[in-house]
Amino acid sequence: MTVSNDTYPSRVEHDAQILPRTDPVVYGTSGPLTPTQLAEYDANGYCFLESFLSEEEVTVLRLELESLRTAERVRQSEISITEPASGAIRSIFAVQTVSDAFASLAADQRILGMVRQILGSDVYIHQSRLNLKPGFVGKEFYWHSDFETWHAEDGMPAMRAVSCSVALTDNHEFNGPLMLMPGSHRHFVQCAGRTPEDHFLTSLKKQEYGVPSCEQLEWLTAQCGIAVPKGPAGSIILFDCNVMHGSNSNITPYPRSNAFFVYNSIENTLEEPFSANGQRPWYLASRAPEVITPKDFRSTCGNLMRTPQYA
């Protein structure tokens, strides 16, 4: 369906346009981000924090990732998405529902403080996932704005969500790191074509609807350029829901994996999809929002490191 009073119409039949953003980028003021960092986020649409997590924390998360990747119950679950050709696991969604470690990370008070500062409210997890891009076979994620999909297919009303990408492996310029267009979050890129029925069944492997045209990407690149934040495992990127981003395939021996949490304002809960005929499954878009209570992930790591599975 298409809503007549839609502020950000997309999946249009006519020529897709680039519209100005009408929502704020930063909603709050005080918090752990410095005024400089907050201004950087407002201007560029993202903030890169190198070596945010300790080596011990990264070790726990890598072991947990490997445990989930090899667990048959996870592979056979609907939350697991595999590569179309190799069959390797591409993404594991709703990771906080199957892992205490990643649930604790999602609620970490350090991350939560920054997110609530940006959004100016309490938050809940709209979506979470582990993205695995193994050496040689990890495929690309094409250029896209997350908000376009979350708005069109999930009914997210406004651009009041923050994504947090936690690097679980070193991010080099050559192993398919996240690429962003600084300042692109100020533009809403309409996409052409009607959303197919059960689009998520194919889009999670390779997205063909809800992606910008080459002409739109050429214009955005000329206006904004492309940035590639690189750093060691444990670095994080906080980025606006509407920033244009993507990543290349990984043809190197070096894997690139990250944990990805989407924090939505509790004042921005989902409505009916704006440009789709049905709701996506629970593991892609939460319709039972629960305000996150802050936790100390460092304490959780210490407990996990003392258990036999991490010996």
Second form
There are 2 protein chains.
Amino acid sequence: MTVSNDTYPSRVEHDAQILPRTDPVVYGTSGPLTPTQLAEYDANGYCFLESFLSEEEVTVLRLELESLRTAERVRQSEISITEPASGAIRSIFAVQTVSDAFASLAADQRILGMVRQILGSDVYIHQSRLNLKPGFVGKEFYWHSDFETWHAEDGMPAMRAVSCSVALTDNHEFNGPLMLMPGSHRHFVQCAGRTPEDHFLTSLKKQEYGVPSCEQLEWLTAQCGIAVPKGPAGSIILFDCNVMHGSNSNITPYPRSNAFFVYNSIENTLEEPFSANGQRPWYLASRAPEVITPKDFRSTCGNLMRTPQYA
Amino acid sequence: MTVSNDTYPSRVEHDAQILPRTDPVVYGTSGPLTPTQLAEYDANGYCFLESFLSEEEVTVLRLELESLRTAERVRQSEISITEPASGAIRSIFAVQTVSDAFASLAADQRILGMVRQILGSDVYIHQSRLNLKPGFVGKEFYWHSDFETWHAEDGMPAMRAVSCSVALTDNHEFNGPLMLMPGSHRHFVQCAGRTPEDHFLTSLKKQEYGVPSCEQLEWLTAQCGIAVPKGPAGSIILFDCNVMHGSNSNITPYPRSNAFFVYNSIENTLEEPFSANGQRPWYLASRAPEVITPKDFRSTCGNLMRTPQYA
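Given the form predicted on its own, state the structure of the form predicted in complex with a further copy of the same chain.
Then the entire complex follows, led off by the chain already shown.
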């Protein structure tokens, strides 16, 4: 299936190109991000906020993470993805549907304020997940633009979505931290190869389609370089849907876990996929957009920490 | 095969322990390393010397590397090891036997001076190799102590060997740099599992024996932490034969190449393997020790650079 007036065609038969971005990066103006931070986001396609959450908030999230990791109802669910080799849980999708704590974090008013400032509208959650990169055997995530997949396989029309990655463990240089190419969000990297049927069944374990070529990555790296934000648990990265990113493997004993929420503008809801037959499941791409109402995650945590459960 | 009076028994059936090192780390005194550097080596098990070689020397080595990488006589030889997935050359062993330039580097008087200072004797090359970790698909090397293998599989009696890793490309935090656990050389980590026959045929592609357990690595990391020396091409790391080290994968476009020479004391030549049947091939463990005579690699390079070939 090909859409003739597609601004960002991908999964092309041959001769994949790098096209300029035609959408804005920042849609709004006022909000909690300073003009400098907003300009940085515009230029680099991401903004790193060290120690954004308090230790108390991190404690609540880590306890919740451990509880989800071992919950049989979660392990058995289609929302859980396991490591090919070890069988350990690698990701839990749609985490806000199985956890009140992560649902409250996703709606945190501080995060939402920044996201709405960037996107200039109300927002909903397009996708969310917990990533659990275990120690010793954590595998790499190869370079990709999220938007390429969301556009081609989910029908996201424009580049008007922001991802928020919340570090639940310390990000060191050596435990497979997120690598981003600053400024790469200005370029749409077409990927070669038709999307196979039910691609999501294999793509979450090993990427084969929607993967940039070595030549494209060399060109982008020469333009943009590679940045590796590092910081303690509770740090967050806001990044544009089209920034090129990936991570190396992790043989250290330190696991790397993060919660990842994708906020899409309510004015950018999904259409039919631009380069795939059929739609991906609900937990990868929401087609029931609900505008998020801000919550006060910090006080939720404060209250929780005073209950016997967390004492 | 088990040796009853073995100071460092490994490949044990069960209940692998961490034993104290009984050998010195530094055997000599005077030489080019300052007292501070020598004390650092003694404490950490390694010493990082940034930009040790000149740009001219690096240029000569990189041209030689490219020439070896594509030489059919090298590709076809048993001394070359390829990546399991891509077939690209991952390592070339005994590199001083196929390259005058690397033979001259191995005998460099500046390096030899430091090595002899640490080992307190004449030395010979136990093993050498070029490591070519390619961009995009470079795989991890899991944690290991070299001495564990050289003792168990090659019969190296004592911890009296120094490795010198010469960076032929820039070492960034993101292209799979060498990670070391400072101080881990004081602990001998027994590994579980009998060594299979002809283990070297598979172990160079994927480690399964001679591998520390997760519990041992967690204990060591808690004691030692993880250090990641980074620097431009031409930097060198001298490290003790028993320091725990490894590296993550490399999905970046930047390859990571280094030359690696293992200098063993002439008073520590190989016996029969302590925990394996049979000996490994000559290119992995030399049984024909020849004391190295110092050479002036810098002037060799200077002379070379003035020939038409390098103009």
